[in-house]
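This document opens with one chain alone, in structure tokens, the form predicted on its own.
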Amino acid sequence: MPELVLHHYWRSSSSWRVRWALAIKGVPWRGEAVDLLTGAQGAAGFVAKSPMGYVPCLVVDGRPLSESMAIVHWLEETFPSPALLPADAFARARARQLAELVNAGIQPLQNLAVNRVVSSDKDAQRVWAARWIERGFASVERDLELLEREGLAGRHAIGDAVGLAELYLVPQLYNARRYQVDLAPYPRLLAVEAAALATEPAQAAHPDRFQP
């Protein structure tokens, strides 16, 4: 087993994915915190692990791994049970079309450092974010109803698992009423969110349990 030490901050959508992954894998880790409202992520020591200064960071056997999808993916195939991709290859990539919804389409616009780049007025930083989230999840509820309609639907996202999508969609999830995003509109996606956060691996991994 190799020794693995997470660099993260509680709030961080990206290190929740990677807390979840470990969780649903059992795979034990050893956690180091990144203040990232204090600028810790842009500190010469971390930078050296993650190049972008982005958490999260898994350091394994004293090699760092940084972005959220190269960890998950490296965790998948090095402990491959239980999976957290189907087995047909067509859901396979129904799921990872999910998840890039949010690791690309989503995310990326709405980050601290994009924040404090668009605005420094806190209401100007919220309707920005709340813009571009509730353009990515009307997506992803149309994504959803494609899978019912595919009958790849079950208790989850994709088949009767947690999976690759809901690392993403949960997340983003919570980040979504920070922004006061209404989720009204998006039925299915809160469904997504409440079977995920019923499993044990969700509540071990959320940020309310890594809160300073």
Ligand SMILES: N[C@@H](CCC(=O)N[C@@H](CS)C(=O)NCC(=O)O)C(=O)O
Second form
Amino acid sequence: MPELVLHHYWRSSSSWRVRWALAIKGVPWRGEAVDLLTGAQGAAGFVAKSPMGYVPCLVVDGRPLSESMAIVHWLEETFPSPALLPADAFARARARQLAELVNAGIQPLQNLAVNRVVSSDKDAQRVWAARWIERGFASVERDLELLEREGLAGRHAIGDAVGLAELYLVPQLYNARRYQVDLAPYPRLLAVEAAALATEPAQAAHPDRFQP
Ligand SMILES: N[C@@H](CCC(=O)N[C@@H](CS)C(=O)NCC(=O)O)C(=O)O
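Beyond the form predicted on its own, can we have the form predicted together with the ligand?
In what comes next, the whole complex appears, and the chain from above leads the way.
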């Protein structure tokens, strides 16, 4: 078993993705908190591990790995069971599609570093973030409807297991609430969240459990 040290921040949605994957796999890890509010992510020692100065960063037997998608896929390949991705190649691609809607289309636009450039005014930051979250969630909602019509949805977003899609969608909903986004237009997304949060690994990885 490799020694795993996760550099993370309790309220970071990207960190939650990795904590959740580790919890589903049941893999032991040790945490190192990186306080984003004090700028600890910019310290030379951390940037040497995570080139963008972002959490999460998983150090595997002394070797750092950043970007949650790369980390989650490394975990999936190293600890294949329980699987985070469906067995069918097309369903796997659809799971990645949902995850990328968040990973590429929503979260980067409301990241701390981006928000600070957009405005120093908290309310202007909120309006900016909410705009991109709403646009992204409308796409996610359409995608979830399509998955139902394609017969790919099950008890969870894709099939009957919590997987890659939930790892990205649910933490993004947590962010959306922080930005006061009205979630009523996204009933399918809320149903995916409720089903996922009812599972033990989701709770074990939840930000509330890691709040200092
Ligand atoms: N694509 C990256 C995104 C990582 C990311 O944006 N992390 C945020 C917290 S959720 C961060 O470290 N922000 C620090 C900053 O903006 O200075 C991933 O999936 O790991």
